[in-house]
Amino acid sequence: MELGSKSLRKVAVVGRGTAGSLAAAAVSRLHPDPDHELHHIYDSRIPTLGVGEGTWPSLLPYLEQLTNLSDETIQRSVNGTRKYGLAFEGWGVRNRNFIHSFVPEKVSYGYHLSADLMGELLRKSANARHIDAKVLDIAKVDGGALVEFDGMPPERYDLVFDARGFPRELHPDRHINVPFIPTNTAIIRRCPAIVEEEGDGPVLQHTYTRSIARPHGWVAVIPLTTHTAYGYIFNRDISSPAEVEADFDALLEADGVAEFEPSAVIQFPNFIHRQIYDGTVCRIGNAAAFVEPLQATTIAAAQLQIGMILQTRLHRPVERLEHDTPAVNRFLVKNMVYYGLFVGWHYHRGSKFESAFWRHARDDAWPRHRDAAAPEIVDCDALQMFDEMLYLLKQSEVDKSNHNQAYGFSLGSFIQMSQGLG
């Protein structure tokens, strides 16, 4: 661990999202130096949105690393249930409603949780000094990078993890454009509670997040202990706002809900950052890249770079920085690719609907993605990757050494998936 860390001496994160509040804890806890410095940088006057959000089982061990409590604390911290997987209702021409199962099933789980109190949690975890300040500019410079302040003098770093949230408009030289996505816009609404808390106790009852095919587009339904998220992601570019609040009060109503509570409108780009790491700038969570939140991958994503970026930093010899950036760059580039893919492989079949959206996202989206995810475009081989795992789908049988292979999904989710859709 002394390799790096010496390299490492002042380090800063820019924002308080929940990518930058998991940076911000991770290098107080995995730096082995107590010396070194961490600034946490933020604009107060920038709310965070907290909604609730999903999560792989890969972020429990990671949340009980950075914050040296127990998996029931922390599951009772962020309001959270236990999540076994992903419910699909009405999605693709064979099953129509299936279950896409964490393995072991019924015994691996994430959490549904509230992302602002995640946020609140970790930062307690952080030991940094915090800066309110609005930052206009992040630069690579020699030997470091240069973070420049409004109505401050600017300060260098050795390491800047930037965690400001999505691009304000998207460049084909510095983002890859993940056309083969259909959805760009989520409204979302806080609903009563379906789960009741047990005593002193955490929830123990199993949970998953429905994942409801609807004319429009899709909802995701979350859990809470204290509120039930729902959220309908559409295309705003088909649907208008009207006609999807329409569906969405139809829904409600539907499931017995009488009552709810307007959370946000949320307009995205589904896209990838070419330079998620140059060395000395790691952009993280929406900052790095960006999949619609059918999989979960955002709090997974961010887990991954931040992960990679401190792991190779600390044990790597800061004479090897310029040999190592990019490859893991393209390792960070290639994992969002994949997500990307294999979200975007969930409307191939489409759904029970046979409406304007669900004719663009089987016919018009979904055809893009060899074209948008070639090797020379997107500079990594995602896409072979991806074809690899469709190949293994059709064989009779799958030999042993490939039963584990992944990259952010297994076999065992594409199998699932595959069988689910038809």
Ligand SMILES: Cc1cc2nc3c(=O)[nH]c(=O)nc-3n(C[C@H](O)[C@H](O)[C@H](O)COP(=O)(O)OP(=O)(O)OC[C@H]3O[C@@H](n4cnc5c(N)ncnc54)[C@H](O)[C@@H]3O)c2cc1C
Contents of the next structure:
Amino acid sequence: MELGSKSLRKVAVVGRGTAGSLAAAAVSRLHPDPDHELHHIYDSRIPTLGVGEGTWPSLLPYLEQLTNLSDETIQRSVNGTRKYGLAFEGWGVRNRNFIHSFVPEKVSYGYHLSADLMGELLRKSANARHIDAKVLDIAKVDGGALVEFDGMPPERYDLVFDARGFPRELHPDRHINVPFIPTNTAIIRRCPAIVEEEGDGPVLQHTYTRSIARPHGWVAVIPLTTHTAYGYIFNRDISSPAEVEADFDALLEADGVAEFEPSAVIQFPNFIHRQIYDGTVCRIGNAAAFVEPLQATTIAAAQLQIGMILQTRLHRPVERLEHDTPAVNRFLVKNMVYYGLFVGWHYHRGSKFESAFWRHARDDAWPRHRDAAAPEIVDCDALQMFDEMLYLLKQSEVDKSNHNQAYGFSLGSFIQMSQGLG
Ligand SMILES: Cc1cc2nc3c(=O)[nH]c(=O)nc-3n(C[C@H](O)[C@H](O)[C@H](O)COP(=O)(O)OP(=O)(O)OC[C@H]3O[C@@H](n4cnc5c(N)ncnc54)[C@H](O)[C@@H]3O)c2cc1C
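What I would like now is the form predicted in complex with the named molecule, since the data block earlier showed the form predicted alone; can you produce it?
Full assembly next; the chain just shown is listed first.
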């Protein structure tokens, strides 16, 4: 049997947002054969999303591995601060503020970072031929994938990472709908920095992403060294942009923020692609799935998608590809459904606001999770894994081996959130 790397001679990454930039650097760094061919394809007329500034601790060693730079150098290059978790304000029934920390608490940290700068850093680490062209289609063909371009002949690749961002429309045959997450729009404002750089070194101050419950949804506050990003996440079918802007003004005033630059209004779908991976095409980042930004899941999920595909394609024999593909796809779909359930669950106790948004979130949206995530609908047992966490949560004593049993949101995360939400 031949190791898969021999069958990965020509690889394409389509898209140069966070997900595409991670994939291009990962292929360059992890492919054992330096003679492989990598095409990084993007349409420079289609902008990257540019948001995505909260990350998990798992990103740091990955960035060090991909860029060959130290933690400190990376942090400074991305205008980063050290994120030790999330600070919730006004969520749940206890009306108190609480922290969802990375574990070990006060030790483990990710970054708040500039997504654009991280993309630049990663692209410097990728050894790729750049192709600026619009991709019309990516189709699986015998033993590979065919990429069709606007104004250029098609090219055949052994593996294609599709990182073209959100799908234009959702189709029930291709996408799992996530109706139990009650938000679909973000208004972003860029405000002055609140952390101070100290000399030449990285900022060591402990920071948390603030997640502040508001009448129309919640607001994320992300401190970078150059500015502080505020994002108001709401449901445009329940609250008008004018109502949200007015409440946003009130929050900034209460926070003592005198000036801001309006930077974007972003509509987002909550969905999971049924076929994240088909053996030769791997959807990553926002092209694969999105479950609102509350727990900053997308970059972590992209890391997992890229890691699993490269691990299996490079190190497993090609003869195993047919057998591996459905298992890998099911694992990646399950992971995202599970993230979606964890994020949707944050709303199940409402907040200190008895507004139309919070009534909808608690009483209409969340109760739909059992039907939407039923195994026959999503073709995986993510709901069972989620239920097991709730079961463990109710036990008086839990074996330590259960603490880290789920990737990403372990029992420790459930315990912190359930105590905070009440
Ligand atoms: C409000 C909000 C807040 C968020 N916060 C976080 C967070 O804190 N943490 C986190 O992990 N994630 C967050 N996310 C998710 C974030 O968007 C992603 O982490 C990240 O931006 C990944 O984007 P992407 O690379 O998949 O796509 P994009 O950034 O949209 O990039 C798409 C790329 O594809 C190219 N492209 C598109 N179509 C074509 C085509 N036809 N031909 C050729 N090229 C094409 C474009 O040129 C572009 O280069 C947030 C999302 C939103 C909406």
